[in-house]
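As C-alpha cells, one chain now follows by itself in the form predicted alone.
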Amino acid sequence: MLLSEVAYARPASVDEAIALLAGNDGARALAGGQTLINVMKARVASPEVLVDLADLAELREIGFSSAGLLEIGAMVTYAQLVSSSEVDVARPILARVAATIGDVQVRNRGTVGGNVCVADPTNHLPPLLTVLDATFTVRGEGGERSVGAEDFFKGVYLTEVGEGELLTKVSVPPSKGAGDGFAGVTIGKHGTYIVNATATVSEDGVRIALGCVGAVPVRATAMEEALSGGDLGEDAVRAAAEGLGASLDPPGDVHGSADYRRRLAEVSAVRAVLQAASGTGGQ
C-alpha cells in the first residue's frame, strides 16, 4: 500500500528538529523508519509531518561521559554497536545482542533510538537496557531530562518521550567486572522473540529482566532476591527460577500460549543468569 501524503522536513540540528516536532501537531521523528514507514503504509499511523533525523551527526556518536558512562546516540545503528570499540570495552553484551537483530540490512538501518522509542514488547533492547540500568536523555524546548529505564517504558508503543520531545542518547554504566547474559527463543533464526531474558551479575547482586511477557520489560525481583546469597551454581539458579512463570501474565498468540511463555521465561532466565555468572554472555 502506498503512503498517504505527508509533509517532510530534514533538520540540520537537534534544536531545529525539536522545534519542528514541537511546532507541528502530529509530527513524528523518523530514525531508521523500518517500523514507522510500514505502519504508515498500513494506515495505522498517519503523521502530518515526518522529521527526518538522518543529517544529525551528533546523534550518531558513541563515546564516554565525564562520569565514565557509555553514551550511545539515538541514531546509532545496530551495525555501529557491533563494530564499536567503545562498546566492546565498556559493555560488550550490547554488541552481541545487536548482532542477532534481523539481518545485515536491518542492522545497517535500524537505530537504538528507534528500537526503544517504538517500545515493541518483542524488541531486544528494552529488557537489556533495563537490566543494565541505562538512562535516557530526552530533550524538548524546555530543556533536557534524564529518565531511568524502568520509568522510560510506559506501555506497548508508549514511552516517556512526549510530544515535541526527542530522545537524544542512551547512557549505560560500564561493566566494571560485571557479567552479562541474554537468552531466549525466537521465531526462526532471525525472527522476533517469543520470550527473552537478560541478566547481569556484579558485586551488587543479580539483576534480571524479561521481555515479551508484558507491555514493558518485567524485572524478576523474586528471583533476584533468591540469588542474593551469592550461590550462582546451576542448581541454585534453577531453584530460584521456580515459580517465576506463575508470577507472570503474558499474552498468548499463534507463536505460543501464555503457559508456554511462562515456561520459557523460567528457562530463559536461568540461561541468562548462568551466562552472566560464567562471563560468557552468549545467546
Ligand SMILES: Cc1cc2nc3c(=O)[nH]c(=O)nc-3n(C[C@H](O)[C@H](O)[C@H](O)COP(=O)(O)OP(=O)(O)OC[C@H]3O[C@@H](n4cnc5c(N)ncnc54)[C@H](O)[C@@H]3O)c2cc1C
Given for the second form:
Amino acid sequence: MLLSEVAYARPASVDEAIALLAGNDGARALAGGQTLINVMKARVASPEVLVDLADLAELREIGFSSAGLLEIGAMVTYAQLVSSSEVDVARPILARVAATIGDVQVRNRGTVGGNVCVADPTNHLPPLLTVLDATFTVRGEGGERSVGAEDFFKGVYLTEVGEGELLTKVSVPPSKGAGDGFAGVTIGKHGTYIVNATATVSEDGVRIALGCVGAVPVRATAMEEALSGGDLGEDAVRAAAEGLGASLDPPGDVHGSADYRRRLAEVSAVRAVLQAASGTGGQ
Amino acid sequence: MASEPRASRAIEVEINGERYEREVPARRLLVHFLRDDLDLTGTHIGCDTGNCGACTVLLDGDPVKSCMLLAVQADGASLRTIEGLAPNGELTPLQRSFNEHHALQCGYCTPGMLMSATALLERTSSPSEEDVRYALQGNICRCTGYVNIVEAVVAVGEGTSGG
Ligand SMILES: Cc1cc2nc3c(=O)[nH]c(=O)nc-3n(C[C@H](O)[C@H](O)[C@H](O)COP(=O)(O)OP(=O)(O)OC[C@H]3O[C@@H](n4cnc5c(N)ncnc54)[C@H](O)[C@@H]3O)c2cc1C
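Right, and the form predicted in complex with this ligand of this protein, after the form predicted alone?
What follows is the entire complex, opening with the chain shown before.
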C-alpha cells in the first residue's frame, strides 16, 4: 500500500524533536512504526510530518534514577527490555511480558513509548505499568512533568502527551521483594489479548489491573480490598474475584462477547494474583 | 534547524554488502524501495499489514518486516535480503535443508522464513524446536502446516542436514 505524501525529519536531540513537533501542523512522532505505519496505510492517521525519534540516543537508555527507580527510555524496544540486565534485576516481569508481545520482528522495532502512547486498550504494557505504579515523564517546550498511570491513560488512543510533546521515559519502582503476575487469554499464542490481568503483591498489599475491558486499564479495587487481609490462598483469591466481572462494562466483539470478557476478567485476575503471590510471575 | 522536514531524503544503505545511495520519497516503504527501486524482488509483499512476515529482511542483523518501515528510516543501516544468502548460487545449509525437508510448497513465505531462520541460527547455533517456533512466530505459511519448516531449521542446528 502506498502511503499519502508525508514529510520526514530525523532530529538529533530531544529539544529539536520537540521543536519540530510543536512547530509543524500535523506533526507526529515516529517510534518503532509498528502501529503508526499501519494506520497510515489504512488512512486512519494522516500525519503531515513524521518526526523520527530513531537518533535520540538518550531515549534508548535503561538505567536507574538517583532514587533507585528503573528508568526506561521511550525508544527502548521490547527486544531491549527482554535482554536488559537492569530490568532483570529490578523488575523482571517487564521482560517476561515484553517477550510475548507480537513476534520477533515486532519486538525488534516496537518501543515502550509507542506501546503506551498509542494507548490501544488491548496493548500489553498499559495495565502492567499501571499496576507497577510507573510514572511517565512528558516533555514539551514549556518543560517537563511526570504523571502516574491514572493520569497518563486518558482514553482509547488518548494520553497525557499533548500536541508538540514527547514521552521521554517511564520510571518503574524496583520490586523489592514484591511478586508480580500477568495472565490472560490471547487470540493465538502470543497474540492480542482478549482480556489480561496484572497483579503485584507486596507488603503494601495487592494491586490488580485489567486490560481490554475498558478504554484505559481498570483497577480491580474491590478485589484488592477483599485481599487486604493477607490470605492469598486459592480459595480466598477466588472468593475475592467474585463480582469483579459484574462490576465491569467491557466491549463485545468477534473475539468475545462482553459477558465472556467479564468471566475472563475474573479468571485472569485470579491467575495473576496467584502467580504474584507465589513470586513466580510471568505467563 | 538542523533537520527540516522534507518530502524526500538522500539515503545511504548497505544491502547484501553493496552500498546504495538514492533519493527516496519519505512515504516509500522499505519493501517498495527494495523491490521497485532496486529490483530486489526476492523480498515478497504478503499481507501488507505487518502480520505475515513475507517481507522480513535483516536490519543491522535483526529481522524486521520491511512493509512496516519507511526506506528513509533505513538510512545508514546495513540490510540483508534473501538475495544475499546465496550470492553465487551456492545455497546455504539452511536453504539446502529447506529443500531436503520439503519445507516449502508454494514458496511465497519462504524468503521471509529463511531470513528469520538465518537470524536465529546466527544467534543460536543449535536451536530447539521450541526456539524455532518462537523465532518464526512472525512468519505465516498457509501451505505446509509448519512441521517441515521447523524440522528443516532444527536439522541445520543439529548438523544432520544441509551440511
Ligand atoms: C503483527 C503485530 C502484532 C502486535 N501485537 C501486539 C500485542 O499483542 N500487544 C501489544 O501491546 N502490541 C502489539 N502490537 C503493537 C506494537 O506493540 C507496537 O509496537 C506499539 O503499539 C507501538 O509502538 P511503536 O514503537 O511501534 O510506535 P509507533 O507505531 O511508531 O507510534 C505509535 C503512536 O505513538 C506515538 N508515539 C510513539 N512514541 C512516542 C513518544 N515517545 N512520545 C510521544 N508519542 C509517541 C506516535 O506518534 C504514534 O501516534 C502488534 C503490532 C503488530 C504489527
